[in-house]
Structure formats: structure tokens, C-alpha cells
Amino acid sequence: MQRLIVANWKMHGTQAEGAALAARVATNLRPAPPGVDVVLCPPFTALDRVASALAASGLRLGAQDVFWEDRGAFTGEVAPPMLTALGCTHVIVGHSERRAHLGETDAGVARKLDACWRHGLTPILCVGETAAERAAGQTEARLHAQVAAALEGRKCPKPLAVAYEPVWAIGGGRAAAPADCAAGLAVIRGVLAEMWAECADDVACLYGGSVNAENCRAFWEEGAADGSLVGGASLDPAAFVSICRQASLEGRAWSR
């Protein structure tokens, strides 16, 4: 399995600084290191010169987020087919940032993760506890729900990648521990494992909290993160290529 690297610009950036942002990172991560799959995420506004500034690259174009209909009178909303058009390959879904200030529930995202299979789009879910489910010892059954939630009724396979991003964890630097990584992930591959069986090793399982490039590898190798979903870090192009880079499996071992 390739580790997936995704940057997520959140609200950041105009179409010209998103523009250089991603031939900075493209430049730099030139050639591309091995192994390694990177996703950069703009904002919608910045999706087609952030698409051709890639090009030729080996970098993909993602999404922030999408609609679960492919038209119609839905104001503001960005459908799948617009997103194919302008050359993405994956959208993030369910971030907890959307949960929290819009409303997104559980059964929205699943019909989003349906709307992105619909059209050829990898998914990336999002799933992750609040300070107060985990200092409630929710943790499990949060992470358990939300993925089961996501998966109910629907079989494999299907392109997917699912990010555990403790709310708590996101922002403000305050990573998690390894430790709480893998244990988050663990549920994470309980459930995929219990619901997709014949598929579940093929799904990336990505971790997500204030990752920089000098704490992204203790949670691959400590942690058994797939790679990584990176904000903050990720408008920094130095910081970002390095997290890219390290990411490289060349020369190096590793089991999944």
C-alpha cells in the first residue's frame, strides 16, 4: 500500500495563492518520492489553477467537500461531476469542522460518500471524538458509529480512505500520542474489517490532528498510520514537502 499524504487548505487562499502554493510543493517534489501518494485540497474557488498548476506533476487535486445530488436547485452546494471536471480524484468528507459549524450528520456524509462513488471520486471520511466523548470513555463507540454509519448497506469494493481525526486534536497544535493513534485506528480497522471484509487491508487509514514534519513519522510508525491529513503544515510548502518526502518508503520496511 502506498502511504497517502492529503493537504487540507481549510478557508485559506486566494486562486492565485493557492496557484503558487501548489507549483511550489510540485517543484519541490520533483521527482516525486516513492511510494508516496499526495493529495493537495484547496478551497472550490481555487480547484482549477491549483489543477493546472499540477499538471504533468503526479500530484492529485482534491476536494474539500461535495453534494450528494449531481444537480439541481441546491444553492451554494458543489456537485460531483463539477468536481471530475476540473481533474479531482478525491474529496474529504465528514471533516469535523463541518460536523460542528454545519450540521453534517452522519447519514449526509454516508449519502456523500455515495455520490463520490458514484463518479469515480475516493472518498476521505473523516471520523474522530470531542474532548468530552474521549474524557467520557466514548471513544470507541464514537469512532465505531461513524464509520458504521458510513458503510452500512453498501459493499465493497470502493475506493476509500478514512482519517482519524480526534476533534480535540485538531487546531492549536495539540497533537495526539501515537499511542492514541493506533488505539483510534484499531477501532477504525475493527469495523472495517467487521463490514468490509474483502476489502478492508485495500483501505488507507490516515491519521489527522496538528501533524507537522517533525511529528508525522512516529505516527506511521508508532502510531500504524497509512499517512497522514494535514492542515496547518500544509500551507507551508517547506513544511509539507518534507512531511512528503519522509513519507518515502524507499529503502525502508514497512507491512501494510
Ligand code: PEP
The other form holds:
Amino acid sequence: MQRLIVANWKMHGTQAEGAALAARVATNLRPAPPGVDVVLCPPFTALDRVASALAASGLRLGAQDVFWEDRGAFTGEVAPPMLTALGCTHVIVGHSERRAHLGETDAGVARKLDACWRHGLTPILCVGETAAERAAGQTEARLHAQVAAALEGRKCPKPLAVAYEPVWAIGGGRAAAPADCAAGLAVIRGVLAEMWAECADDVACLYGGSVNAENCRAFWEEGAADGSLVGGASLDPAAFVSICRQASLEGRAWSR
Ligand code: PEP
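For comparison with the form predicted on its own, kindly provide the form predicted in complex with phosphoenolpyruvate (PEP).
First the chain shown before, then all remaining chains and molecules of the complex.
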């Protein structure tokens, strides 16, 4: 399987700053490293300029969210055809920050996946337990419930990546242990095998949560992740380029 490295810039950067960051990443990843798909997900406002900066780079463009309808009276929302028109191929769906601060529900996440699939976009479904759920021994149940709710009634094959993002590991510099990553991904792969038996192996299963250039390898090698969803470190072009290079065929010493 091709590795997948996704940059989530969150709510950082103007159009000009985004274009400059994308240009630095693209310049330093030219030619595009083999064996790895790299996706940059800037804020909506920077998508157009980042698309131009990525032209002919082989790097891909993604959005951080999408609405489930194609058009209509949905003030403030962004529809899938608007993203495909900008050249997006991927969309982050169900990020824990949206679940926590913006009322994102499992039902809404499922509708957003459908919207992505209607328009040929690859959703990157984010799931993960909170610190309280982890302390209560509910990690497995939470992951199972989130993945199952997203896929219920949906038949594969459909393009999909799932990112295991323990909420307690995001943004604070306290990454999960690779063993925690492996355990979480095993649960996710188990649900995929139950619900999408014929194509479970085609779903890239990522880890996200304080990934950086120093710890990324451990999540792929000991943590069994097919790639990374990178937040803070993706705003540092040198760190992000290093992660992508390490994930490429030239930089890695493992296979799955
Ligand atoms: C994220 O935003 O998905 C993320 C994993 O952030 P960070 O790498 O900063 O923890």
C-alpha cells in the first residue's frame, strides 16, 4: 500500500502564508518521493492559492471539512463540488476539534462521507477517544462505535482513509505510545474487516497526535500505521518534508 501523509494546517495562515508554505514543501519534495501520497489541507480560504503552488508537484490538495449537501441555503458551509472545482482530492471528516467545538456528530460525519463519495473525494475519517474515555477503559468501544456509525449501511469499495487520533494526544506534544497506536488501529481494522470485508485492506489507517520528524517512524514501524495525520509539525516545512521523506520508499525500511 502507498503510504499517506496528511498535513492538517487547522486555522493557520492567510492565503499568502499558505501559498508560501505549500511552495516550500513542494520545492523540497521535488521530485515527489516514491511510495508516499502527500496531502496538504489548508484552511478553505487558502485552497485556491495552495492549489496553484502545488501545480505539477505530484502533491495533493485536501480540505479540512465539507458539507453534506451540494448547494442551497446553508450559510457558511462549503459543498463538495466547490472543493473538487479547486482540485481537492481529499477531505478530513470528523476531526475531534470539530466534534468537540462545532457539534459534529457521528450521523453528520456519515452524511459527509456520502457527500465525499458522491463527488469522488477521499474522506479521511478521524476517530479517537478522549482522555476520560481512555481512563474509563472505553477506548475500544469508542473507536468501534465511531467507525461503525460512519460505515453503517455503506458498501465498499469506496476510497477511504481512517485516522486514529486519540484526543488526548492531539496538539499537546504528548503523543501516544506506538503500542497504543497499534492497539487502536487493530480495533479500527477489526471493524473494517467486519463491515467492509472485501476491501478492508485497501483502507489506509493512519495515526495522528503530536507526530513529528523524530517520532513518526515509530508509529509506522511499531504502531502499524499506514501513514500520519500531522497537525502542528505540518506548519514547519522542514519537519513536514522530513516526515514525508522518511515515509517514502527511499526512506523506509518496512513494508506492509
Ligand atoms: C491533528 O490536528 O489532527 C493533529 C494530529 O494535530 P497535532 O499533530 O498537532 O497533534
